[in-house]
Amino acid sequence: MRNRKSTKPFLPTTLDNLKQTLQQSFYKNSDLTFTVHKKHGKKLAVFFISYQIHTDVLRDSLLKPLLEDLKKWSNEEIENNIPIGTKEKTDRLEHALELIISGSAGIYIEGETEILFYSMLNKEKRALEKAETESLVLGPKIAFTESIITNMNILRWRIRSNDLVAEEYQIGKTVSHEVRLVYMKSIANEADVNTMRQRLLDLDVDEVLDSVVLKQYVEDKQWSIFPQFDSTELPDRFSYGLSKGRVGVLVENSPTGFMGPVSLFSFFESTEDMFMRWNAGSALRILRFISMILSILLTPLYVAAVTYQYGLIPTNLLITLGTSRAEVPFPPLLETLILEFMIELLREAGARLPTKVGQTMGIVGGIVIGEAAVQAGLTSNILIILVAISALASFTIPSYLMSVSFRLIRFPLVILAGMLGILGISLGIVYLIIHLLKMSSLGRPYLAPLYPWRFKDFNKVFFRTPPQFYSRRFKSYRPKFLFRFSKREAKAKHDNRD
């Protein structure tokens, strides 16, 4: 809705003037339905946007008793005898327009000082479905939808506690969207809640298209390539984050929510880890960290070794590598950049095409183009293997946004390796670590628990331990209530044997 600054009452008025005012406000849009009825010497207007409301409810629960049952027309009589849905009264044009857009039907009796509105919103929404972007083998697979009411319903079903708080805000001057600030009252740090609330209220934007867009507005460092809030379409991951003391945000018309504060290592966690045995979950989590290192360093190390540091390559492998590169006309730097670019093209094309076509494109395209590139002498077999391993390693990261970040980091590291060798890679890694040390999420350190050092939080980040050792929440988030249960009671066995 447009930003109208006038707040003066515009009632009472005639029905003709009201109709003209509303039509001018909607620029004579045909979406607005305005009907006039006469009874007992009085005139009454009913107006609404037809596709925004339940027409059956309007006909049976409002118009029928209004035109047939009521003997006297007044706001008081209508309120007392037609108690349907949520009702509001206003004498402000701005508020009236907001209510019409929000799916309310307005009733105005000529000469009255207020318009009576009944909410009859007909909200189109898709059914609950399986998550598309976050695949799981174990655990709940239901995903959020575009309806914030449905999403809150799912959360309430998962967190059956009056401790769950959902503060409602309207953000956007031109197109307003409902935003919910969600947190656990007894767990979330009050400073984190206040920080997120302040950032939301301070926003001065025309509209917020999605929660992913809103997240970029409220991040600590908007110029960083790394995400500073954890986005998810899984209600169980969202509720799990809330139970750890995070603050979450849901947006109307968005099938994802985001949470903070987070650390860099939070993006390597999967709720699936919690449904496995602790040792299997630990092994998979450690595998993801190894994959991250391989994804970043594998191809830059190849470029550095082949260009400058031949001594790092074993003699037998060096002979094989020399034979493979004998007919390649490009230097290692350009060869690697071309192949990395081709891989990114295949990945992006596969993501944009329909699912079945995209899978075929990725597999067939990778095999055909890779084989053709080797046969044409454009690249070596060894580099194709290394690039493929790097691509596979990046897919193991549960967060798509973090996976994209590490894929992009690889390009400057390859360039530095081609220019300065191992020294260039070292400089790039040092700059990356300094950048991460300076970052924060809702003011909390981005590298926690490595910096600041908190060894007791390691079992919640880098590996898992048996459930009885999870008596403490993640201390780096500074939750109000640190302990989840008594560690002594958890260790005790209360078997009743006859």
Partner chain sequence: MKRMFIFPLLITLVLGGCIPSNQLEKMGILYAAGIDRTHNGEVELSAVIQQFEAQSANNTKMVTGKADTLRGTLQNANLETNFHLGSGKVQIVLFGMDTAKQDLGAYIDTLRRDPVVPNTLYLAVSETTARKILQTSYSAITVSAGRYLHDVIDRNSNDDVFPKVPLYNYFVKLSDIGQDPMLPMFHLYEGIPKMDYIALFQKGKYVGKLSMGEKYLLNMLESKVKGEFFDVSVPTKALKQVTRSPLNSDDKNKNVRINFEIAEGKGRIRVVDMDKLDFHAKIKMEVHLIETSRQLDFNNPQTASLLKKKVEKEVEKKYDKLLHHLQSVNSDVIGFGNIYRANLKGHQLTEKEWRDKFPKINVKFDADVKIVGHGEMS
Second form
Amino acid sequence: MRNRKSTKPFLPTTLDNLKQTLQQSFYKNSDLTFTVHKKHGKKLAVFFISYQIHTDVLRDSLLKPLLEDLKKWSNEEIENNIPIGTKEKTDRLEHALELIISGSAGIYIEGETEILFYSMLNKEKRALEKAETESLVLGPKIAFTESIITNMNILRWRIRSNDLVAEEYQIGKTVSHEVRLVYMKSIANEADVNTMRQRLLDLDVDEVLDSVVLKQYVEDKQWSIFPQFDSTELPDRFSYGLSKGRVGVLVENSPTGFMGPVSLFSFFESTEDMFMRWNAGSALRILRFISMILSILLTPLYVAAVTYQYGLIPTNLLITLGTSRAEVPFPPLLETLILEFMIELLREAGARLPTKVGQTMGIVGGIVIGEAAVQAGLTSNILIILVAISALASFTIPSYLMSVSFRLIRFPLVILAGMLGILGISLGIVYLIIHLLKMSSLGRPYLAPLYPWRFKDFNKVFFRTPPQFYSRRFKSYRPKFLFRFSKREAKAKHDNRD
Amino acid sequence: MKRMFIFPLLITLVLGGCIPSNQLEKMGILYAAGIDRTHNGEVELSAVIQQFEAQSANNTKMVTGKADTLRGTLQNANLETNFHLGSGKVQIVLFGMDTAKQDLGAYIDTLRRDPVVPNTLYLAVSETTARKILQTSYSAITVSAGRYLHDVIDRNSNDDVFPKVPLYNYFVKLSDIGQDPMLPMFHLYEGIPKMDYIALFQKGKYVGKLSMGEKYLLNMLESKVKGEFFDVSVPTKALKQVTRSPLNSDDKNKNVRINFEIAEGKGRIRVVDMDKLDFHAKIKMEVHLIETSRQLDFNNPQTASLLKKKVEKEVEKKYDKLLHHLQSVNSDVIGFGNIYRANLKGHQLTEKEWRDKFPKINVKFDADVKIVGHGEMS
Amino acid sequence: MDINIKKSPTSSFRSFYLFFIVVTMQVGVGIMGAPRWIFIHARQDSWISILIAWLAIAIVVAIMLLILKQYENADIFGIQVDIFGKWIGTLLGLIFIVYFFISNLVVLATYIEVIHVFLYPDLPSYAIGGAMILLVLYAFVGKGGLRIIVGISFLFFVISQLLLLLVYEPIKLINWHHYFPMFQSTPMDILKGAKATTFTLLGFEILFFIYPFIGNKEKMKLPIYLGISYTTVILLLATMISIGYYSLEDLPHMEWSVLSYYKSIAYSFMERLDYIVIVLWLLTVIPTSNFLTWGMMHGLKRLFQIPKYISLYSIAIITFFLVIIIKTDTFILTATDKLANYAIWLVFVYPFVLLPCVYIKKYFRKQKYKKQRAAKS
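Next up, can you give the form predicted together with the partner chain of this protein, since the form predicted on its own came first?
Zooming out: every chain and molecule, the one shown earlier first.
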């Protein structure tokens, strides 16, 4: 927040003086337009930053009535006769500057004690588009944009209820950003809202780049590899979270919002599961959990088996594996690290390149390099399969940030496996589980509902059941209002067949 | 401080991480091992190993080691190869006849003691030396001899019954009182190993052999049997009412040879009289008729019952013969002693006691054969 | 020192988790080799021994709960000081701490021994010991504490129960004749077997320590008794499989009989399941060690007001050096033997001594209270 206490009233003053003061404050910036008009024996100045405001509006709704229609110039007269947009009055320089920057046109009549400001912000924004990073097969495809007004608009449009509260805060000392704390008043736990609000208000930084950055500032455990708030660019995922009782945060200029409290398992949830029939939805969700385990364990197990415990390898596979390993000059640990590195390289290159080139890169990298690497004896073909499977598996996680985390966890595990074999993997997994147990999101346990054990929440997390079983909200996060609807009435169908 | 926690963890592991690795491609993986005795009493190990060399068509190799102990032979054999020999994947261990005739106990104990050696490896006996069987020229069979022997054993049994004798199975029977182990026995038939006999043991010592054709008799008494075949011969005379074609005069002394597939066979042994050593063995079989040397008329309701009776008698006769043979070599591979011991109250059966008693036991075999099918034709 | 501990909602846990705590503490590493020790004495009647041990434990647990119930919210340290006075009470508390310390050492050393025998004969003890101790420490630093280790025991229990599914394979290989003849052991042998059983089933004495932290005490009986019953069933299963699977002559010589029968399992996608079982056993070792360490920390804080971090780090360092020094399996054998012999007095006999003392003290206190009231009025 800007520090306002040092400013003193600097009005009334002459127009020349005002011009000089303003220009000095903007460091002689040519952006500031300052025009002076004379009529009725009074001098009047209109000043604004030209590209920040709608010049049409300025001309038609402000200047025209001001110069042609008004009989008398005084603040009171202007206020009463020009009813456009939001207007504000100030006698403080700092505040005036702030208003000019945020797209208001100022009017000052020489001798008055206050400047009048009319907001006519002209903000460039992109149109609503399909979500890119989190794509869904079923369900709404619209994504948040960089404009917080648009985002709030979409959100209001999704949740048409006066329950939706959006508290506004300014965060950032040098460059401040508008931040909205969004939650459902009747559902969200009060303690969670307060915690989040407190964390936002306590923040003492010069600038937040984006919501994802802000998220890192307010997370419980910043050293952890796991994200502790769910970031999303999908308004439906966001509003789905809010309706569960989560507290969301939207940041100006950021197309992603984040919300908490979340558990590790909610990163594996996609709103798509809810759109599917319950059995298909469950199958997909279980598939994601299996793929998570595969993604973490496949390559470490390969390293452990090939380096130490060859007894684990099925006898029929032994010869295939051995012969393809025989050509590789590196130890299994190095071989795996090289290949994992290559896959990460491909992924990163694919993400940075334009879509069309990216696809070609994938094919070139995946097929050509992979095939050539085996031919050249750089890796064994079984490892290529394993690495590809685990990379694929990590992409099934709906949350992009979480899937990056899971890909990174693999590296220490591979190294542990290379040093201590399967015992190393076991030690790594134990460490990981203890770490997860110690983590929290907005002070709520990260492994809920597994620990603390709430079996009633299982159908919301690990699998899905037909909709009438969702008559209660997610209990682990203690929403204010647990009850959603009556199970019996939800089931009843009053079909009129005759 | 607490955030630096992961670093001591890593440092410890790095320091401790200097353990010798068993990199797969640097190993010569023992596939099959043959154990023989040399003339001067040393142990001779012939090992078929799988090694992984780039650009090499044939990756199996045979190495030999001689020493006083089994472990010693392995170290000795390692001098013959540039790969580190690993015994974590041994599929089959073959004992030479000389070794088997002395005692296998010590070797089994060594194998069982070593945590690296898998428990699931098969054991078998060679009629000559193990080396000769394992040395079989590779031209005759496409895979390595070790693999071949393993597969022969594996494919000849649907369930986990004889001739599959995994190490743990032999180990238990070796020390169980009132139970003797048996192993499949290979011999060279026109240059190719063939599993023709069952080797009977008295604990660790080879004492005699049976034909492999009799394995179903033994298996039914041990567990449920499915999908095994057996032959019986019934005198043609006895079936004269039910043959399709009338009998000739020279058929009188001939037998009808019939082959059955056991759909389900199961035996149960009970002790009838502990003092008199009387046992009763009930064998229930459901069989499919597969082959007859003479066409029988199954439309005739008598056929089935007559055949059943005759076959039951034949099976019982076979069992009597089998038991007699076992008693003559004093090898209780069926485990009558185990059942006797399980019913013996008051004191624990000793090995010597059962050795004395086994030749004296009487078993009444009672077969119950049900012919449930006879193929496409009636 | 306060006799009672203040109830705090942040460090207490639901009594539902007592089941997992009790099972974790009881199973430990002992069960890996336990069937052998029971069988040596009770032969085919081992199951009777195990049931007797279960009954004995149930009685002892009942006595323990009875003692604890006499106080508002006290643990064994408070109770002992209350009854025997400051000096003797502290000394007795110290005995419990030493007992926990040695138990912890034995648990870690046994697991290291198993790793040496089955997986890495050449892996230095300090590496594996150090890693385990660090993992134990990790549960306590920062946000860690009792709630976290309860969570660890709970989650690890759930994961390690997957190993139980694998016993289906060894069960198929059982020779049922091994269970007969039954009822041949003398009552003395069966009791000896029961004594051997109790050694492996030790660990429920943690109740004396964590009692003040149980959230809903009115519901705690069921999980505790279910816990000791579950452990008994597991031990019974392990023992019965061992008897059926191994030859009766060999079982007394099988050092890790439970691990060895996993060796005969091979699946088409993975062989040598015993390796997996051994490394997953870490999941029982870590929570056991966690609770023992917590018990020591808590005790030292209660008795001598030593800050938890100081005691935690010193316990870890001392344990670490002792674990390195222990090289031979004979140490583990003798230590376990000695420990078990003393533990039986401490865990099984001592509560019976304590209970009447608690009652007497309570009686006198009531008298005093009555007198005071009479004097006042």
